[in-house]
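Take a look at this one chain, the form predicted on its own, written out in structure tokens.
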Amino acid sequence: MTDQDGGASGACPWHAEAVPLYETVNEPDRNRVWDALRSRFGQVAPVLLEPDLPAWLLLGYEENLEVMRDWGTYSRDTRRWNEIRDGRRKLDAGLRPAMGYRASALYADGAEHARLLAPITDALGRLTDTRIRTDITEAADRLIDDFCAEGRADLVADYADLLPALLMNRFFGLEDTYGYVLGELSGIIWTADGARGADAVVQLRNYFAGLVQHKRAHPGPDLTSWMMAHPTGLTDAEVIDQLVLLSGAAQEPTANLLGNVLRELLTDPEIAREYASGGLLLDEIVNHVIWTEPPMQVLSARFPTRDVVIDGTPVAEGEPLLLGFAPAHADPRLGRPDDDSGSPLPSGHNSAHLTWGAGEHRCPAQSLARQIVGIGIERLLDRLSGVRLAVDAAELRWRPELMSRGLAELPIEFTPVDPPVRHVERPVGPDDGPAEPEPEPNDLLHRVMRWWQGSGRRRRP
């Protein structure tokens, strides 16, 4: 950060004023946090992501939009971070994943970004709408089959957290068994348990390295094989990094959005009635939730390629700027939405939110994410009757996370129903024997499965 007269500094003299954002993770009303920062600092606030990790948080809608669109001035490449550049930190040396670096499209700019992104967008473009809808429906049904006879479930752990992973695992070209593993690994990474998270990162890397290893020997009509065969000519290491990016972008934001929309339907009787009667479209409810409880509240990071001034605040070259989706959506300069229609969701028709990004780093899979949420909710409500919260709405708690916004759990009750007979293989849980003959010892996917089987995670049917 810079001192108040705009001079650059290596030690960041604004440390004394920077607000420890990590101390606000248990605040249920995050808008109070954004309002307090805005009233004190304006549209750009000095914050601490960790006790020794200062950054600027963009609070204003226009300020966020400007930074996302101007990739020439605001780079996504973490190697431009002033603390990396000046040798005070090293890449991947104990950094949180959002502030780390990989050779993926997420961290690249310009021509390199386009080169790395092309295999992702072209592979996604080969997924037909029929295949997408079929796979989402089948994956959703498989998860519902796991709990529909019990009359109760946790829609976060049993459904929202697993559906995106199960689906992406199918698109990657693996059997559903590994989808459960991918979902649980992805969830562990976001927990506060640093040791378990670090272990999960290693296993997740093994999953993707094993996936590429497997598809190199057994290509098929799947995202992995298409990316590996793309004329761009990605190396295996580059394919792994793009798959990690694709999985991460699909998992946490989509799982949170699915859970947050289900929460809205289960806690607001008026919205539930309007949706059931056809007075509200599901897309309107999704838009409303994205505005009010975006699945990613804060996103790291952009790094100015030169000294800049944002809303009167001087920011030096290389100082990290955090994108603030949640504070931008609550920017009072946007005004209150016009609600002449009498709809309970005045923001439901407004799709100008920032959740999918803008500019060259705009999410290439937003349509897929919306389909996962939409079909996932439709299948759940079609399959189960009498769905209701199993606890008082006031008892629901958000996970204590800084950047994402998702529920810790969403317990429901419903009328039990026997699952239909489906001739599909079931995932092998901890303490079970091997599901198939012992593979070669260098099979990384098998190592991941063995780790999961012995990890003590909840056993699946």
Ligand code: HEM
Given for the second form:
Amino acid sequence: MTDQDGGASGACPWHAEAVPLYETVNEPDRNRVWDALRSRFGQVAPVLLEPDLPAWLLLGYEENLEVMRDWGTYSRDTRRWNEIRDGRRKLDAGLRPAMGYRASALYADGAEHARLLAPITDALGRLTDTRIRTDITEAADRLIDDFCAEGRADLVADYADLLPALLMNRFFGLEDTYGYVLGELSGIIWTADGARGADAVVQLRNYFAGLVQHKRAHPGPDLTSWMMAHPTGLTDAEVIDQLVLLSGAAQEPTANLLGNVLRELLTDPEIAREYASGGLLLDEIVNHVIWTEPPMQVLSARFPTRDVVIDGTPVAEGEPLLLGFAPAHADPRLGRPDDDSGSPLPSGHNSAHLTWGAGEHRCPAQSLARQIVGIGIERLLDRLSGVRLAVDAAELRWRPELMSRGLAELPIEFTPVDPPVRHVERPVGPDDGPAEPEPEPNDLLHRVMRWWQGSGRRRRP
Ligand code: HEM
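Could I have the structure of this protein in the form predicted in complex with the ligand, to go alongside the form predicted on its own above?
Expanding to the full complex; the earlier chain stays at the top.
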């Protein structure tokens, strides 16, 4: 919004009323927060992401959909943010990661977006169904082997947080040891500890720079090599940025969704019974959780390329619009499509939710994400018997996050069982994974490994 001097809107009148969203992170019933904002402001509310970071939060289903679909009017490029454009902030100075910028497809519009996205979607498309199923199963089994003899585990730290990282690391073309490192680094980046976070970012860059260097010398049937060889001709720096996007986009939402579905199965006996007897399919339970506890509840951001009016509220060019998935799913105009308050069981059939996004940036890996969650849960329930929560359900806590929705921990107990001795047989297609033993990694990857070994990790692969 422009003020009378034609300057940009530090002084937007709506933002005088902005609600400090960061103060609501410990509110367990998020719908109360969305309802209160909606009744006060309508379908778009002025909020503060941080004490000095004003933004608009889209609350309505239609409004979110419209903003995601109309990429000509609503840019994904953070450099269009009025605070950056007018020099009040710098993109590389202490911004929360979600509001930062990288030269990846996620932050690009139009032709540049298509250029950067093609190597990603083409590489993902080369992963065969056999390879996907085998790698998810092996990665899940490896994690379960680590704790199955103990009779207890934290399904967030020991399983959900590690499975996507272990899998993506395999798809990137490195042996599992580095998957544990990738899981560790991705986790630290989301914690509030700034110093550890900065250290982890350095190691994550080493991981991807080392990975690209390694694959330059030893290409293989993996996402990294396929992206490097793609006809688009990405530079190494561009490949690194797209790999950072892939790993970040895969990790947090998939880990959260896996944890949130496991929570539903462990805390709702009716749903667990129906699932066990075949009355409810896992996909239906996943859909239900996606509506009620979406793994990303708020997502950043779109920047209007001109002044617009949304549900009667003027929003100026360059002011950040946060996508509100959780508020949109609770939009009363939808009639609460998967609310189970009236019935003991969710319908699970309505897949018109916004969780995969919409428009040109919609998630290119929905099916892969669903398979990680589905196979991840099947392996766990096949391998362990007598699984039950180790604490009262009321003691489970959500991580105090504004954007993502995931549990702090999910402690379980079960009947201890020794891990089996494994004879791994790989599939044999040309794109199905390494047939030869992996060659020695390079200096940068060694550095990441040394950092990890010195960081006092609990689990050793
Ligand atoms: C439950 C799991 C997942 C959820 C809920 C999810 C959701 C989303 C959403 C909402 C977007 C759009 C972001 C925007 O419009 O700003 C997106 C984009 C993306 N996702 Fe996913 N995702 C998941 C898993 C994955 C996985 C496993 C991968 C990769 C293997 C992946 C790769 C990507 C990429 C590369 C983009 C950027 C697409 C673009 O900018 O054009 N996602 N995802």
